[in-house]
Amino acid sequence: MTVATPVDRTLGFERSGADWRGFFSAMATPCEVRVETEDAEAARAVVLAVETEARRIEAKFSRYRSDSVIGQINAGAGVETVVDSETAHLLDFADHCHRISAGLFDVTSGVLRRVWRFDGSANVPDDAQIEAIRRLVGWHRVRWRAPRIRLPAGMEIDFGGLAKEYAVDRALAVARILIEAPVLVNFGGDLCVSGPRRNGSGWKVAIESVDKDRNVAGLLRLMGGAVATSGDARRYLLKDGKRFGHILDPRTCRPVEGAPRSVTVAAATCVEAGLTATLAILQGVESEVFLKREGVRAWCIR
């Protein structure tokens, strides 16, 4: 594994109790790195390396950049694009997830943002708008055989449900190359730790409340692995008293009915935790049954 040359754009670096904390913004979310060490310079090097890796992944896989890999694929308009091995790995993973979820996980569904804008308003799209865009959703319409991908004109790939969690896992791997001390990487509430803290205790991890009058719904102690949360606390529509969460069923192109407000999952990696949390939401009223069947550690808020 190679480590990119750090670029110092960190917004903050400070001593926080028994560890060092660095924070910055990337992928439209607040990012935090905590390193439990007495060596300030070593901690700073870890923070900068994590930041650099986060920005690399953001630049490479952002759907908003025409020069990103995703931008180039989406601009293909029916023309075949050859991708590098890292992108091929993620596309293979997306293909696998689509198959095992019976189509619930679909990286072509990001195009639905054109009609669904989860800004807290009452602007729910009508049936005609939804039907008009359905033809642009469906991984089965994509021709993918590594390293070549071709999308029908108008369709898009969006790693929005995957890239941040992948970035967390990659960032922690980069940190572990540089230092043996305990490390926590947290990108917008999706996080991973290298192991227990120096004193053998777990890292305290808060579960965000869906109640606007409360900040924390619960507290976990994480000894290793990752935690990720999926829910509608920040992104939703509200019309006539009905709340529409931002997670859409790609088969109907509409928000999932009867799902928990929030699902938090603990797993070995952030990608696994995030995927499982999202798939649980997509089960709707069967979310808890799904999680129990999968045998994962999870916490649901309804």
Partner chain sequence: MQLKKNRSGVREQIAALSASLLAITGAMAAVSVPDVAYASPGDNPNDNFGPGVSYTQLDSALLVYQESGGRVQAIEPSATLTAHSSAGDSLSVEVIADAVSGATPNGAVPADQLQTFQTPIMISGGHATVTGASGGSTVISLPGVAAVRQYTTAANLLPVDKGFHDHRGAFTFNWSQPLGRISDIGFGGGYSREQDYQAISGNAHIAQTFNGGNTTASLSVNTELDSSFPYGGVPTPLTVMSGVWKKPGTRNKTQLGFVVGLTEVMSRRWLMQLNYSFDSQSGYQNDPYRILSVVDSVSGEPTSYLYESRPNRRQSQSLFWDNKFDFDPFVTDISLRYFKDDWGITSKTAELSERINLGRSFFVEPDVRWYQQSAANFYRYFLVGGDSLPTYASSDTRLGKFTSLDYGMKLGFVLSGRTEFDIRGMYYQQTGDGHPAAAIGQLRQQDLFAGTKAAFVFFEYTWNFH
Second form
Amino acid sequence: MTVATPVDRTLGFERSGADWRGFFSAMATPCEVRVETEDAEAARAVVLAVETEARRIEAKFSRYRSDSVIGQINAGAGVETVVDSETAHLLDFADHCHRISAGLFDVTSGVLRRVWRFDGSANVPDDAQIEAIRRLVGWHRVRWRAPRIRLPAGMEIDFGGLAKEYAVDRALAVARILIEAPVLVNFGGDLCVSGPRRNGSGWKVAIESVDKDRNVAGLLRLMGGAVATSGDARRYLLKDGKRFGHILDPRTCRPVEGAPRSVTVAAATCVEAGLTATLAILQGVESEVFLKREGVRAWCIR
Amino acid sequence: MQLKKNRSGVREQIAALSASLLAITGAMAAVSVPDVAYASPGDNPNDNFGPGVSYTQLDSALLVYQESGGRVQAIEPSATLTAHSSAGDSLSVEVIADAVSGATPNGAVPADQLQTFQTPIMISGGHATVTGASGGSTVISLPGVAAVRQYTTAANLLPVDKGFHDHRGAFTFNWSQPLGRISDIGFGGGYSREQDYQAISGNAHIAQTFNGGNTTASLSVNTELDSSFPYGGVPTPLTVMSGVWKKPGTRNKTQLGFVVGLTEVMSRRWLMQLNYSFDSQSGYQNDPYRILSVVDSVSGEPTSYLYESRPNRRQSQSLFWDNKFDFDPFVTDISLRYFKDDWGITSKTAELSERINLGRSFFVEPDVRWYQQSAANFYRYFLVGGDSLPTYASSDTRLGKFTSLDYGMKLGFVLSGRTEFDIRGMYYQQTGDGHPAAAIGQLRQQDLFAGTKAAFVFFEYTWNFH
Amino acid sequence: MTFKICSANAVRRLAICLALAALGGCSTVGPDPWEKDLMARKEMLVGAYGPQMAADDHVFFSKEASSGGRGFAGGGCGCN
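Requested next: the structure of the form predicted together with the partner chain (the form predicted alone having been shown above).
So here's everything in the complex, that chain up top.
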């Protein structure tokens, strides 16, 4: 049963089991909100608030929009840009992640897409192309002192590995202000729940298989916190029988070798889960060792 | 430059960092962590009030103060409204009222005989009036002669004036904001008015945070202009106390001070604050109602009472060191203060409080404070007849040597976020030397220390809203 | 396809190798920003209980010769 809805751009709002489920498309991904309640109006308000928050973050941090904060910072590369406090906190966060990870997490690595196009083709860039792009990658080249940022000319930043997870956490927080009922927020597989379901059980979360049949590879029950996945089998290059995964190491400007095809991590917040998954996959063959050593709840698919 | 030891795993760092990000951006409004396996070091519930969020805080409070022995009692309600903008600007406005009454030591020493004191009073009408109810005083008004108020103190009791009562109203405001590269800059002002006293104050501050937000250096200056217009006129220092109604007069005092402060986050669990203060006052410092006994050099019996006399200038410095340690659910606060002024007073203060969070919505906080001061060089228990008069003399216990101890207990009820109701009870006791070696004659039999024992209760309700 | 569950019970505080030794880099006194969670709590804020501290100072000011330290000296009242 799909109910016609006045909600702005919401694709659907329907009863799904014990939940009211709203879905929409934002941040180039399908988004879903589940609210375990009988109260359709309250659930609808939650969906609207979540969607509003998702669209706010998308509009603010999308690298594809010239009027976004990121668009403005990138357009202003070479000169100084003053940012608002929320952006400053995210940049601080990115800065610290860069340090914690010794450069593995790097918001400037997006320019590598110019030479690495993961379209399933054999278009692997040559060394010269990689050397040319190398000087445009590296957070250490960015002058960041809150609230002022200055990118060297030609460099770009994006919150690709952060904004969606941040949006999930923000959206859940917004939802929890509005309603006490159990809520699940799922933006393209990065999700967070407010707590257990009303009967005390966990939310069933399926981990998608990376094989062609796209079957469910695993099922977990989430009592609280968040789950995020890094890695995507749908994006790769294949040359001379060698498969180049789409995970790029910003230090080498090349794909990480031996990385799992996907890493799913459970953590207290979606930002934490997403970042941990990203760092894990960047460890390449050492991914599982890293996850185990750090005591992370994770599911790796190779 | 020093390489920091790697203190925790990457996972813990990521967890704490993520929690901090969401906390600071207000997203953690209700993130709970039901599964301990997910618990991160930063999983404290965020209250959604803080930097980058615009909100308003209302503090309403009531202080009820009572000294033992029927001495001073006071009741002081106050309300503060503070508006914070998301850009970090804040404006706060506070109003305070208080009503004080009760018996106040007048500065005379006890004697083994009845003592009688006369102070000025202005009454309308010319009939002799007896008002036993008026604070234990008698108003004597004879035709053709100005009225006086007279009160007595029984033998072997500390002389107190029971006619003391006053009301005060005060208003303050403070504005503060980041400005360009300056972390915080602001100013404020205040006005306070009592029946016989007025204070106008102004202040300004500037603070800079650096070292990754771990260090804040600040400089604050303040100035105050106080005016005293004593009931019955301004008495001439070291003249005999009398009931003569003097010409109304006003005496001013100006004050100028500054505080240089350094706040340092020493570690995840340790916050330290170090303040140096300098204060300079110039003008009328006397308590216009306070007297000293002049006693016979052999018997120690009072022969007359003189108004006190203090220097016009006073400069003081203090060093204050505060440490807060967070070992959740325990929060320990230890502070030390050293104070010194050019009246010869030095003091040391040590305070320890231990907050214990019992769950998320209730805490208890016992605390103890120890304070010791030396006497001002012009402090006298009494003056001796026949001796030459000193230039300055005061018998105010506040300027004498004593030690005080203060025990308190606070109960806090966290209703939600930073909305909180607190009740705090304190017991304060001064101890000093009631039998100084200089005591003469009958004074050896008296307790000459007029220190205070007081209990007070403080109620505070803090409400934060958007 | 292999599906592997990484243990949640792994020892957490092992020394970290990789390039993570660079953590912190050069640093002066104080925790890193991701360790500021406790400092954000109300009980750790300097001046969070302002009215209460002001009331204490007011009482002590009226009974003792010393004032100031935490903030300005003086009391704005004639209770001397």
